[in-house]
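Shown next as structure tokens: one chain only, the form predicted alone.
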Amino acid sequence: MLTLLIFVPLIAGIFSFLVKGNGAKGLALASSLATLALSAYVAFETGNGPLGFSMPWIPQLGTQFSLQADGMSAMLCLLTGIVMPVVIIANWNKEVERPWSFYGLMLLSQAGITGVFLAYDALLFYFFWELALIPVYFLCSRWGGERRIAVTFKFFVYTFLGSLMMLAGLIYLATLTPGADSYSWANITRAGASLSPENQSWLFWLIFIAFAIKMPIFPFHTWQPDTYEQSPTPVTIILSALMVKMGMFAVVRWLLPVVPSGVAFWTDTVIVLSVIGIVYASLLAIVQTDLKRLVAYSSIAHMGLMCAAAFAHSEVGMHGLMVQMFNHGINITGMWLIVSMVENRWGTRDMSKLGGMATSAPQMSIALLIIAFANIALPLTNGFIGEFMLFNGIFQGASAFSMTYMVVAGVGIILGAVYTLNMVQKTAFGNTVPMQVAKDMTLNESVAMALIVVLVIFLGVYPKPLLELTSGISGAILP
């Protein structure tokens, strides 16, 4: 079952290159719906315990094709399974140049992202990490905006250099205990824990920088706003809803248990960088007039809060992190869909040239308001329970400065409400600006947005399914 989660989009993506015309779009939708069904089944089955699969891969290197799904992995696979068909449905009526290549690359990126969440072998993890990156590079550089080449090159260099540093760290750990399974997760964690605190201290950064770039957190974030702005909306959603979760997931799976002494030594440093990023990104979001850049900086602020909670060494914070990874992926997908609809109808993302959407497109305005409330973690939306647990976790953290961290992060939340509600005010209300495409949400857009809104409200009112899926994992991760 776990292999199907990877190979269904992988094989469908390869076949998409052979399908001419818009048939690739239908194949992509069918594949994504099948993957969604598989991911839902895996999430259900992990309620009875982790699922695993392993077979020899490259025994000469001590690596195996090893997959495992616990509650956290299953939850992120489910998020990937939900986001991909929502993106395809929302963009169903839009013409894409060379659709067979576009949808083929989208499916290959899905296969890579899913593989990252399931890999239980370090070399296999690195393989899928790169498999997810390469299709996104081509998607951005081929279908992006006017500055796509320079922006995409910067994105690729940042992430690729970080990945090479991570690979060097993993190889070093594997060579400490050579054997048939030297790259297995269990062996890597044993090797890391056996190192002296001094060695763990430098090895921490060798591995962490790759994850910090991918999330991204301050000051490794500089590639993100430009890349989000220049990428086509479906690719932006893949980047912000799914690929940033790869970095956060990797911290939990491949860093915290691998170099525990290094993590303990650098905890305050990482939390300080995270809370600086929260306030810094929030302040930048307040002064933005471009909707895409505003949402991009908003994402940096939210990821900073999650990263701070990850290093707080609190079980409730870690549990909240897992829940919020899913909820943020849902919310940011809805926000990007709204931004795309606005740009398509008004021909601009400049908020100073927008207004009156509540009059001319009431359905879009209602969806925007619900997503905005979730973005600021209003109670009864899915963003509330996760952020509450994150703040609780930071407050209960092992650091002597936990209270200070929580207060500064709280300032970021207040600023988040300022820029989010300001965006709603400027876009939905005020004087009505005529639409270039005089139509509210189309049927396919309504279906995609309805799925997002239902999840926002359902998980806000009844978060128990997510809480149960990820329960017990925090205690196994934290020392």
Partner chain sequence: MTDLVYLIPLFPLIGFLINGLGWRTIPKSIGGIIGSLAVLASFAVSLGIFFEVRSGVSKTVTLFDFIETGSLHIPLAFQVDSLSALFLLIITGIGFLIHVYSTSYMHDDEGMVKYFAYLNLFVFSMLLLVLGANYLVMFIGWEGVGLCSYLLIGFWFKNRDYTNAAKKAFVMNRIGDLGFLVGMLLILYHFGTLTYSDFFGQLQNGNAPVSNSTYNWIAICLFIGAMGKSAQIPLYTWLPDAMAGPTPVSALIHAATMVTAGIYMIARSNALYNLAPAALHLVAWIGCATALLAATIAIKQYDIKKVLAYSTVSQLGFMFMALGMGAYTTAVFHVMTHAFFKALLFLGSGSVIHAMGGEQDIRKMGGLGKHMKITQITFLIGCLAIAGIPGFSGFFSKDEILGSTFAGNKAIYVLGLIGAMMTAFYMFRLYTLTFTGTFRGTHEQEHHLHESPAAITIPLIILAILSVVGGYVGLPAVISEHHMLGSFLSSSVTNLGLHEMEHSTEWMLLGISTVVAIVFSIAGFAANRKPSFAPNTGLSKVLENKWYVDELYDSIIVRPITAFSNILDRFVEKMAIDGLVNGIGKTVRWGGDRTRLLQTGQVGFYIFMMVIGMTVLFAISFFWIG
Contents of the next structure:
Amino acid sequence: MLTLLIFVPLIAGIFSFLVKGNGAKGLALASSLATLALSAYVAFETGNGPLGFSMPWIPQLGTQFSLQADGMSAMLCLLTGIVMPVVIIANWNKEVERPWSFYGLMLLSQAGITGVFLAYDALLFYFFWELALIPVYFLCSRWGGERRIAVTFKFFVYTFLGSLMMLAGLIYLATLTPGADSYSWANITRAGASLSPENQSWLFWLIFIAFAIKMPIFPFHTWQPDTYEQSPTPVTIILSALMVKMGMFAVVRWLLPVVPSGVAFWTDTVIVLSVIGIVYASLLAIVQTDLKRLVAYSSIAHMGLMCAAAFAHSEVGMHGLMVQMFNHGINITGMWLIVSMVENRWGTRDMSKLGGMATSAPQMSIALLIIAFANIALPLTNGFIGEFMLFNGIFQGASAFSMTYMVVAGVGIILGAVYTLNMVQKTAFGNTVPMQVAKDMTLNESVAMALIVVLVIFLGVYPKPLLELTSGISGAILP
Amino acid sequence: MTDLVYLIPLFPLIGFLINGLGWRTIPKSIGGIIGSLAVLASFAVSLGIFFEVRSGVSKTVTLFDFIETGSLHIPLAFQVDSLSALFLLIITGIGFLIHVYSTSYMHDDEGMVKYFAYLNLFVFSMLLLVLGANYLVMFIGWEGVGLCSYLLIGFWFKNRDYTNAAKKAFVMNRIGDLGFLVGMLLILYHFGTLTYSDFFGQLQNGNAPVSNSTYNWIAICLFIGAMGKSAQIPLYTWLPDAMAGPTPVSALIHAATMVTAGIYMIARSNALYNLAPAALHLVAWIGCATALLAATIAIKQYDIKKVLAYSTVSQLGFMFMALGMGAYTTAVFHVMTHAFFKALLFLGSGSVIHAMGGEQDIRKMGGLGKHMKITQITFLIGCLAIAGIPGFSGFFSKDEILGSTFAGNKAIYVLGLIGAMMTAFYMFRLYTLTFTGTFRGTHEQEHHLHESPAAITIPLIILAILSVVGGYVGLPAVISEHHMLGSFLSSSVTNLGLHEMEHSTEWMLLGISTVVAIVFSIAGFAANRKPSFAPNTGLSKVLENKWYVDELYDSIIVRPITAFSNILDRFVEKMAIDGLVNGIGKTVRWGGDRTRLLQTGQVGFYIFMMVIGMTVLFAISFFWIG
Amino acid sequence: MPIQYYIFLSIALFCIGIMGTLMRRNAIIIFMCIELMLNAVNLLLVAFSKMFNDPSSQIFVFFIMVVAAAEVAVGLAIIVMMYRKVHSVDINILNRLKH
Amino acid sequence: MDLFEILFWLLTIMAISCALGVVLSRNPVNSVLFLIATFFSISGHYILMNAQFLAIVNIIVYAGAIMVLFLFVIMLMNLNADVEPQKSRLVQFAGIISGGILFLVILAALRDARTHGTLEREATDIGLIKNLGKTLFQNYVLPFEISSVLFLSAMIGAIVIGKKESVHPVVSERNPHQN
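To test you: the structure above is the form predicted alone. What is the structure of the form predicted together with the partner chain?
Full assembly next; the chain just shown is listed first.
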């Protein structure tokens, strides 16, 4: 079952290169819907305990093809399963060059992302981590904007540098427990925990840098706004809704339990960085005029909050983190969909040239409003549940300064309201003449958007399914 | 009946969904009817609950678990007791009148169905706020009303100033909300629950392992939330700007209901505030300062709605003064009477604006009484009520507030009295300039002057009646031993320490406020019989410009933040961090460029280097290592 | 006959080959010097084979010759082609690697 | 000094001097001839060490086949002392110095290598075709076969590289924009 989850998109992705013309789009949609069904089934099954799968892979290296889906993995797979069809549906009418390779790469990257969420073996994890990255690199550098080459190169080098350091750290850990499964999660964590606190504290950075770049955490974030800006929007969605979660997920799965003393030693540093990042990114978002950059900075702010909660070492925060990973993925997808619709219709992302969408495209504006309010965590949208729990977690954290952290992070939500409402005001409101002539959402866009909006509100009103799916994980992670 | 409490928010929610989903297909009149009926149905249920609660029923109705994780357990539950029942009545009752009023007032607007959807959503959120059985549900409603306020202030979204006002309102509310959130988290951290009954139970047992300063901090954090929502210093500037919305919205949200959320919250948390004397002092002084500041500004405003807005801020200040004295029921009493007469005044001003074709400047009005008798009379009743003329509702509630301050803090009493003076003065200034004298507008406007239709006047009349009689539920102790409202609320809210006063003192206070109200009403009337609108100078100019508070905020908060952000964007982000990252790349490339020059491309040179390298390696391996 | 003699001889031949490659610019001469170096190694291998009484290293010499023959065929072809292109066998002309 | 030693020294002196001749002679043809002489003296060394088979193969393959190939190529290009490119004195000097240093370094390194290793004078039969053939086809049959593939590919490579380019015209050298 778990292998199917990875291999369906993988095989569909490979096949996609063989399909000529627009058939690739249909193939991609079919595959992604199948994955959605599979991931929903997996999520349902994990209610009865984690699913596992294991077979020998490269025993000489001490690595196994070992997968495991607990609530957190299942939830993130479900997120992947939801986001992919939404992206494909929303872009159904948009012609891309060489659709076979575009959709093929998308599916390959989906396979990689799913693999990351499921891998229970460090080397396998690294393998999927890179498998997810490389297609995205090609997607950005072939279909991206004007400055794509320089920007994607920076993105690639940046993340790859981090990955290599992580690989070095994992190899070091694996050498501590020789054997045929020295890369398995259990052995890695045992090896990590057996190290002295000094060793753990440098090993922490070796591994954490990769995740910090991926999330990204201030000050490792500069690849992100550029890359989001230059990538084609479907890729941006994958990047910000899914790949960013890879970093967060990896922190929870491959960092916190692996070097507990190192984490304890650096907790305050990381939380301070995250909290600075929240305020910093929010302040920067206020002065952005490009929609994509604004959303990019807002994403950095949100990830900062999640990262702070991840390190706050409290059960509520951890649970909130799980929930928020899902919710942020949904929200940011909606946000990008709106941005791409705006860009497709009016050909610009410069907010100073936009305005009056509420007159010409009221449905789009309503969707924008709902997503925007989810973005600033208004109650009864899904964003609120997560952020409330995150704030709660940061507040109840083990650190002596948790109150300060929480209040400073809270300034972020005020600034969040400022930039989000600025964006709403400048795009939807006002009365700009060129924007009067445009169509509202087309059918496929409405379907994609409606799915997102329904999820936003449903999970905001009744978060119980999501909470139950991930309950108990946090307790298992925190020692 | 109390089991059916979920119906109360459900009806407006249904109304919102119908109107919101079908806002382009539903005809205007149907949308209005749906919206009004939804609120009427809620009102009916509220009435039923009210009568049940009167007989002493207090109950918690749990719908489902909202957040459940580990030790944190927050249900979506409703609390039905006397306090919430009273607020339910105010909200649904006045809400219904305003809906009816709106069907006529908004009839020419193309977004009318959307408007009703928003109104219903607002009522829904407000009901959630007062019904919640824990702070989280209150917070949901709390932010929900903020959202609706945002939507309705920016209802005419094509106007940039209006949307700016909406944004300002939302952001200021957010600042307060952060305080609320911190307060909630503090409660959760120290008491492990957000449910009122658990929390207050722990407080009353007195065995919570918490220091006094913690109580104060929690109370102050919650009060910051109330500052934002109830427009107190320093977060009050959004409320006057919020007058950008349609007038019924100003009546409903920015006078009668939403702004009283802060009062409700503190009254609800009375058990906490009783333990936090420092916080109570802060509340009293902030309220007092707000009451005075807003009253001074109201004296020199020329926009009919702005005057009312500042009077709202001022009256809210009075309520906080009462809360600060621990006189919670008094504050709730004033909330109720204020809801009646302020809604009346706003709706009356709406009627005037309607007649004037959108004109809001009182310098261009005058003599309107001739054309619109009902509006004039009801407006006058509202003015009498707010000014505190004996016999009208405002008199009783305001007198009770002043009485409590007299017992608690004489300084605040004196300041409050000055505030009451100014209230009487500016209200009658407003009345005089609007309804008496001669018309100062254009001929065209004069030609169009007419009395508003029944859908507007009937709510006015009902509210006028309520403004007169509303005060008799809380007669002062010297007149009647039985304080109806106080005893009704006693099951959920009681005043801190009953300040038993001598009857003579009480009579004296009543006398003073009566004299003050009457004298300054007449003064306000007389001073504006012959208006002259020369440009203001000196203090008047400062008052007309609202003490330049907006400008102050702009220059000490908004601009520095924007400038700082720009600096961050330009220097830190682009130059420092990104520069560092790109700099590393550039250094590598530069180094590569230089190293590349070693590669001459001459094969001979390569061989030469190889031989030398070989020699060196041999030498090293044999002489140093081997 | 001490093994040193052969070692020294081989080294001498080898170093002469190296000097040749360094001193000359004619690609063919350089090529020949490389052959000389190969033969120096071959000689040493045979000497060791004799010393240890083991035929394997002679087999190795045999293979070296095989490879050398193949190498010469390809290498000379390259030189011929190069000559055809630039009408010279001067290695100093062959500095295209830089670009 | 018996005959064996005399032969050894004779061959050694001949090999080294001829090798120097390869390097130093200006005329490429002379270099080739000197190299052939060197190979002959090396073959003589082989015979001294009872490696008769290799000695013969050396003469046939190296001195015969390979060097003839060199000679042909030199003649084909019509190289002689006049067109022979010369490096500058400085470079030549540097070449000699570095070669000499390498020589000294290796010499010094191997000076105190095992001294007891000596070559027996009496004849051994490992260098005979019979023994070598056995070893070759018993232990090294796979490399042997693979070397045939190497030859084949070298042959094909030499033909492909050396083929006249006019057989298929090179398009890339023409500027496509002019067409």
